[in-house]
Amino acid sequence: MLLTDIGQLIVVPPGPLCGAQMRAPARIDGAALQVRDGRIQWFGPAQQAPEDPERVSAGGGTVVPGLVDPHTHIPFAGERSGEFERRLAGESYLAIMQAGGGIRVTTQAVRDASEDELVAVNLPRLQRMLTYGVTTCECKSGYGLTAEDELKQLRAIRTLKTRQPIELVATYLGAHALPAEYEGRPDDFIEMISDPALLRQIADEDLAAFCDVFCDAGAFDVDQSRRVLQRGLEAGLRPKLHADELKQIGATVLAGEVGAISADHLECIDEAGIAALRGAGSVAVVLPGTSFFLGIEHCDTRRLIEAGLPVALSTDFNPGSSHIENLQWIMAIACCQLRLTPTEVLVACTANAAAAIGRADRVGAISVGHQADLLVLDTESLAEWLYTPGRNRVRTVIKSGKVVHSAA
């Protein structure tokens, strides 16, 4: 098809993009874009467009790449609104978790749910995320905390891939929290959850592409995290880390050491961590929804950009610390609270987010040969989109060259 009547096309190049590159995507006014076999065939000024019998009008709206959400905790079950009230009354997230709340509550709900129930509960969440413009999404296990229940979560992700249009990328997060039955025995839990046979099964059945660890105060230390990530790497699962969210314990330095594709959170990152990520070529994934939801200090994202790191943004959608499934809302927080420009925010949610999940070669960009994952907005500019938080300005969602959602 030929997408015509584009008011403005934001030409985000393939990631990862660093520093000033995040502010530099070209804009083409009065543009057109041709799709063939699900991929971008051509784009440019409309008067130079090739002939194509099938035309779709953008109605003068802005066209951008489909959004990529590189850090979510889908699939989960249960809810934690009572914990939300406790935090508003003054309890910290860490204190609630240490008292047996937090992740352990969701763990019980996930253990009680069947694979089919996990699919049924999470399918509507993904369908709503699609309407907000997400065309690719990372999904994590991490709430089962037994081999059987972690596999159940990963298999639910595999089923969800076939039930809706968003492209899902799975991550194994077995080392997410210490379950009650292993209280006082964290090393025994690490041995169980990183058993080489389990990791090989996950890789051999293509249930996950990545292995993640929550390396932080109240979770797992650097040595325990290293053990899990190295075993995952030996099985063929690329490393990721939850790092520097609650305390500075050296998690980002570990991320650089193991060559992690991304380190996520980073509210407490230090100069050694920044240098380690830069040296390893890791993507810094910032999760401002978590700081917003928990009422904690935001990551100094401008510092990361000026240090030359490719920065991505994500919802961290989960039932406890960021119950936010709308990536557009995260983009608005990034503009208004982190002081990123609309262009930087778009790059962080497309090209760099794709790089954080190893998909930059085919999604997250306007580039010939890339997958035709596109959004048509009902705005005349990118700035107008992010100037109106709370309104969904996505008119049309195109995935692999097919219209998969239309607001009309």
Contents of the next structure:
Number of protein chains: 2
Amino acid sequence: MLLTDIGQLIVVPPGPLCGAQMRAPARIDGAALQVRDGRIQWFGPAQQAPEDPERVSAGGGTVVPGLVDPHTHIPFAGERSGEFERRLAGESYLAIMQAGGGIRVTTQAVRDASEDELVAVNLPRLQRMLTYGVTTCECKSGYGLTAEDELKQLRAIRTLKTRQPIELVATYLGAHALPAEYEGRPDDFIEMISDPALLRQIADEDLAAFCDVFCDAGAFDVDQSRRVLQRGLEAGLRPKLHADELKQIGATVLAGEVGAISADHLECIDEAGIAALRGAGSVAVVLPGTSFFLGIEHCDTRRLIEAGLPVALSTDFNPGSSHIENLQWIMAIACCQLRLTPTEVLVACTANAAAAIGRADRVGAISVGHQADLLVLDTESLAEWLYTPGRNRVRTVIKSGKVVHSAA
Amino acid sequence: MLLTDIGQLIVVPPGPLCGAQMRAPARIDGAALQVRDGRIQWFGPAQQAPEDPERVSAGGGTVVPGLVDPHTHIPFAGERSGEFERRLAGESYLAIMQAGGGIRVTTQAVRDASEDELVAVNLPRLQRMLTYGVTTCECKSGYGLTAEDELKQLRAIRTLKTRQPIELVATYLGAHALPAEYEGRPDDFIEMISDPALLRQIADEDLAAFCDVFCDAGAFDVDQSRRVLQRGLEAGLRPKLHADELKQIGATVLAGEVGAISADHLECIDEAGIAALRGAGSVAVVLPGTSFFLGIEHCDTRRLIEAGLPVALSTDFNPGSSHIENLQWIMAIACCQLRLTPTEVLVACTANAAAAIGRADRVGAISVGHQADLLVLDTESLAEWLYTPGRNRVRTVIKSGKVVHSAA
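So the form predicted on its own is up there; where is the form predicted together with another copy of the chain?
Starting with the chain above, the whole complex follows.
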């Protein structure tokens, strides 16, 4: 298949792209792109395009790689709009969490749901995310908080992979919060949730690629987090970390120490954390939807880029701290509030997001041999897309060379 | 027509609602609402509903008044995404404006467009706004900056009124920016644009209800603004004012002095300005999309509410400083960043927005005799709507008792 009439092709190279590389992607005006067996076979100026019997027109629109959302809490059940109202009336997220609200409310809803119910509730979310341009998405467990309920969440993700076009990458987040029945016994919970037999089962059944921990004030400390991540590593699950969101407790330094593929949140990151990520080659995943939704300070993302880190962006879609499923919303916040350029934002949501979930060799780039995951926009430039918050400019979504969504 | 199966009816009373009144609207669970001749005839608990041969189900959803957007710069032509990129690379809005960019670029595009072209380009914008739930919208001239081109914009608004369901209220904003041909001669421009014959023609042809001025650093000073607004008043056009956005130059005090129906922006409002608005009974129209889009400090909106002012919210939809047509986006910013409660946000986008454009006696409220402009949401509560940024929860839009939009 030859995608023709591309007004402008944004040539994002494979990630991770560090610092100034994030502003470097080339643009080809009047381009074409050939797909073979679901992969990019060729791209370049239209007049040099190879012959191809199957031609699809991009209608003069801009073409970019399909978006990658590298940090979501799908699948979840229930909703917490009451808590949202309480926060707007002045209560803090941490205070609500300590009063038995927050994650525990979602835990109860997830425990009460069957695997089929989890699939049914989360399928429409993924279907909407596709229309915003997401073609690859990370999903986490972490609301079950028993071996059985965590496995149920991971199996729901496995089923969701087969029910819709978005490629899903699973993460085991057993150490997400301390459930009520373990109150006062966090180390016992850590033992249970990082039981080597459980971790081996998750790896053997290919239920997750990564192991993640919420390492923060009100969640788990550095020692507890290290224990879980090391056991995960022994079972073949690569570490990820929720780090430096609410308070600076050394979480990002731990991420570097264990060679985490990414450290996520980073609102309170310090110089030691930045050095640790640089040393380990970890991706810095910034979640401005969370700081927007909670009304807290954004992560100083420019500082991370200037420090030479590869920065990715994500929704952190979850029912408590970022009830935002639309990655385009995050891209607008990143431009207008984090003051990233449109090109930096695109790289952060494609090449670097792919690197944050170990898929940079296959998705998130316009590169020969990469999967043909593409978006056709109804704009003349990348900047025009991000200049239009609140309006979906994605006209066509292509996954592995097939059109999987077209705007009405 | 009887609207039945309303899960929750949010009973917003007619505006303006000041201070704590903004949190007071009642909620009726299990409600019904009767429409007659396009107006609300009755509402209350479903079991007390009158007989009606025509019944429409709200499907258990929440029902609120149709949204009112009281400050937009529709109709405009052209786009300024290049300037958006320059700002993200570090240039200020004011610097771009002073270098011949900004409003002047749009002025050229509007001057180059015919009235028909203005209608054609802006009609889809209004059609999309309807899907977000807007049933009444203010539109301004202000990009023509000659008598002829200003009249062309106002006539385009008059035509747009007849082409789609949103009720449009027009404002004359001749003193929006100094066009290049008047460089160094602002007072000559003010004379031309506030020529009594022109203002009388606008009023006589019913082309506008209000006269507005951009009174700020880089635009027009207080004396120039006063002259325009007073002449507008003499022609029967009620004053409005762009005030205290970029710099504190006494604009809001002027708004009070001339009895403006609203003062809009207010990022830099001071105590004297607050007192002036209170004295004049003006509505404070806050435009957080602009501060979001420009990356500047938001207006301290809580302070205005605590001072007892009626606060309204609006998109300020325009191609330079707030290219956001989606009022739901503004509502989310107002919750998450201005820390307004969902009820305050709804009042600010209905009853108080209606008051800001002199329509409080007719729209923006659930009140017997008011126009039946209603939204049916696919949520169980108002909070659930605002808790879901980035996803359109409006299922049905009703204007004067008629269904004018239904989500697919």
